[in-house]
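Starting off, we have a lone chain in the form predicted on its own, written out as structure tokens.
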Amino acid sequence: MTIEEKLASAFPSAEEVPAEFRAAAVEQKDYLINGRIKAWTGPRRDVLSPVGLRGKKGPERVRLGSYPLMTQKEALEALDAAAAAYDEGRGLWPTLSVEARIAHMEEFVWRMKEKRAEVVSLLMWEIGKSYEDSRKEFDRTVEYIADTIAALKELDRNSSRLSVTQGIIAQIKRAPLGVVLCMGPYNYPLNETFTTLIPAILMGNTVVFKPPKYGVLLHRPLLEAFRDSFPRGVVNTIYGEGSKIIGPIMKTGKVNVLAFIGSSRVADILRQQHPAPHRLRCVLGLDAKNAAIVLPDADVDLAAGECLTGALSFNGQRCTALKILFVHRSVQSEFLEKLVTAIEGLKLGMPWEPKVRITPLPEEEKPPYLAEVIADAKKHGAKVINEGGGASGGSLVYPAVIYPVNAKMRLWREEQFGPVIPVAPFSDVKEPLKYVVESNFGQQVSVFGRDMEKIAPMLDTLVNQVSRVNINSQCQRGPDVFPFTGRKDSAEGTLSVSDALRVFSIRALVAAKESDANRKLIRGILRGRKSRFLSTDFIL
């Protein structure tokens, strides 16, 4: 069977989809502001799976449901809603307690997880996630939140206790910056969206968020969870075109922090719409084109596995994808062999099938243009070296290795972002380390070989080029507790456990000269319990 015969037949007809997995639609009509549920009567957009099903014209989206297209009036309402809660730091939630923060977050992970059925289906029906990668997801995201808990709670008790410096009482906590603008990405549509949400609560901050452009329907099971765990205006949830309800809220000079994992080019254009910009606070999550450099010296077997992995895990739909492979031209016909072999044996199919690797793009734009990518690499002297690289059918796309690349080609500079892998030969390793430093992006980089003499002077070079160097292993995120971020046009800002928790708030502290007076003073605050900033309560 040719690759095109497989993609034409990997789609099902209705009846062939296994009875567990098929999708209910879900027409949302409803959004929640201050602390209600409110209903929706105006337009919605329809959601379509990139799964199809079927027809006598080829495979046709199924249609999940529908999201509300909210205005600038909604958007401004639940923007309201969240400076009212926050109240410029006098609110319910900031002047709560750790403890009692904590003790809210827990109530909402606990009714999250009655969701996890729900959100899981949606996840893997919105975005072609595999089944399997649809549940680490979820769990991911569970055990993130148990992790930042308990991340706070260290934090916390580090400053539980009083310093006397200089002739100064002074007690240094973190306090929460106000109102957070919250936009995640598609490809990790909970995960990584809760990984600037959560700890933005956590911290005592308000929150207005607007779930990702794909990945919108799976949010919805979770609005009760936020409605009945968190005091009104904490969390507040806004649907629709970005350009009509993100910039009227940007424009407010409302929004303390902005949270966004996308594009530099829309982060751009947010923070620019800001009147007072130098007292936004962004955290962002932004492009990257991550290279793998394989010496000669490598392990070619565990290079190419690794390179495979990291090239085409979810299609190639992560920031932390490898985007180009630099392999030293002494074992590249090994390399190039051993990495179009392990495409060969990957399962091409629907999200609910066991093992299955290659799946559905989300993007209906997606297809062509990385026909248009190949097709530009192609025109300057590549080619597809494996056999129906490139071939798409409806919204699978097989896997293409595109060698040899270089800087007249899209492909050298464009982020993919999908099953495309670009290969590059080099005959001296100051080839590859000009392409890094030369970047736009920094984000992380992935070293293959052996001989510590030659990759140790890489290490120096490249760590201060991005943020991770990888030894022997492709690209990743995890785990959690490691800082996660980027330098050049990559991020800004620091997420991981600990790190978010440090970003979404300020040190600030209470000092008073030491006097008797004063001495007498927070004593009896402390005694009293009179405030909960000034505490020397330990949260076991």
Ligand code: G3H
Second form
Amino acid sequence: MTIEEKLASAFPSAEEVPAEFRAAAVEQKDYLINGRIKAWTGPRRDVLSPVGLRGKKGPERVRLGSYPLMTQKEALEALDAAAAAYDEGRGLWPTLSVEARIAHMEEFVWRMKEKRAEVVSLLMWEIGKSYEDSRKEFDRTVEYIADTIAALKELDRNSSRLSVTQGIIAQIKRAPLGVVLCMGPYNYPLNETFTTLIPAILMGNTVVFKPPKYGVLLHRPLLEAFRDSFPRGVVNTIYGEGSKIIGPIMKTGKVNVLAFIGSSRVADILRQQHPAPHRLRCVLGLDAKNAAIVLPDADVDLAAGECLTGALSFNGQRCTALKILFVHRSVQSEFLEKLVTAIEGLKLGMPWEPKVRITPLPEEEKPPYLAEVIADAKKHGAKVINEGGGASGGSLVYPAVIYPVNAKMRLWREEQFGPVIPVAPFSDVKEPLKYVVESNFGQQVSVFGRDMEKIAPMLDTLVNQVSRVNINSQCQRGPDVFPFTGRKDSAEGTLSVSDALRVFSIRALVAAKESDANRKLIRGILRGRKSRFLSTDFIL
Ligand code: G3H
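Please supply the corresponding structure for the form predicted in complex with the named molecule (the preceding block corresponds to the form predicted on its own).
Now the full complex is given, and it begins with the chain already shown.
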């Protein structure tokens, strides 16, 4: 069977979708605002799955339901609810003890776990992520919440004592920042949204959150859990077109933190809309074009395997994906042969199929975009070296290995975010290093080789270009306790289980000169448990 035939026959008929994986339509006619799930009677947008069913004219995208297309009015209402709940730091939530906030979060995660099956199914249908990876995304998020709670307990324990320095008694803790606007990306619509949302809430901030363009409905099963687990106004949701509802929110100047994972172009627009940018803290996960550098002495089997996973997990739709491979000329033939053979072994199909690796892409414009950049590479002298590479059928695109790529090609600099693997040969390691130095992106890099004399100096150059250098392995975010950030256009602020608690808070202290009167006053406050901040209570 040719690749084109495989692509065409990959889409099932309605009857062929296994009963346990059939999607039940979700018509979302409500949203969470100020502790209430409010009815929405305005216009809604249909959600179409990247998964299509075989039809006369080819695969037809399955309609999964719809969600509210809100206007500026409701967006501003949500913002006002968050601002009122924060009440300039005097609200119930920002003044609650850490222990009490943790109890609310534990209630939420308990309720969230009950919705696992619904959320996982929607994840799979909305963005085409395999069933296995959709489950992993859900479980990783639950684990992230548990780890964040543990990290916060530790943080709080470490600040439960007073210090006396140069005649000043002080207690230093972390305090919230205000209203956080959270927006995650479509490739990890649950996990990456929650990696900012959860620490933001836990630190005492209040939140407005907008799900990404794809991966909206999967948040609906969690609305009741948000409503019932937190005081009113702490979590508010908005839906609709970013350009219509986010701009007005930013222009009010009421957003204290922008937590955004997406493109640097959009991040720049949003930041500039804020009337007092110096008051706005930005926590951003942005563009990336992570490179792999395969040295002459690399274990080629291992390098090809890691590059395959690095470039094609979730069809290359990861910010951490390997998006260009530099391969030393002495090993290029062997490397390319192994890479192409490995691609031939990848299973293509629908997300519920066991071990499936190539699945439908959610963005309708992605297959034509990928065809465009492949055509551009061909125009400048590259070839698609694997059979069927770049072929598309409906929302499926068969991975393409493009070789040899050079600086004239769009694939040299554009983040393809899809199943296209550009490979550039090199003779001198200075060539890929120059690429990394001159790149606008600075997230991660992978180096494959065995000679410590060659690798060590590369590490010293690369750690000043990117924020993580992976030796003999693909790029990745995890484990989530590791810092996740980037330089240049790739990120602002650092996320990890413990760093996220820091970025959504500020250090604040209570200090007093060491006089008898002050000692008496502080002792009285502590013994009488009269303040939530000035307190030596220890969370057990
Ligand atoms: O899309 C970017 C994600 O943060 C990548 O996470 O490396 O665990 O897939 P991952």
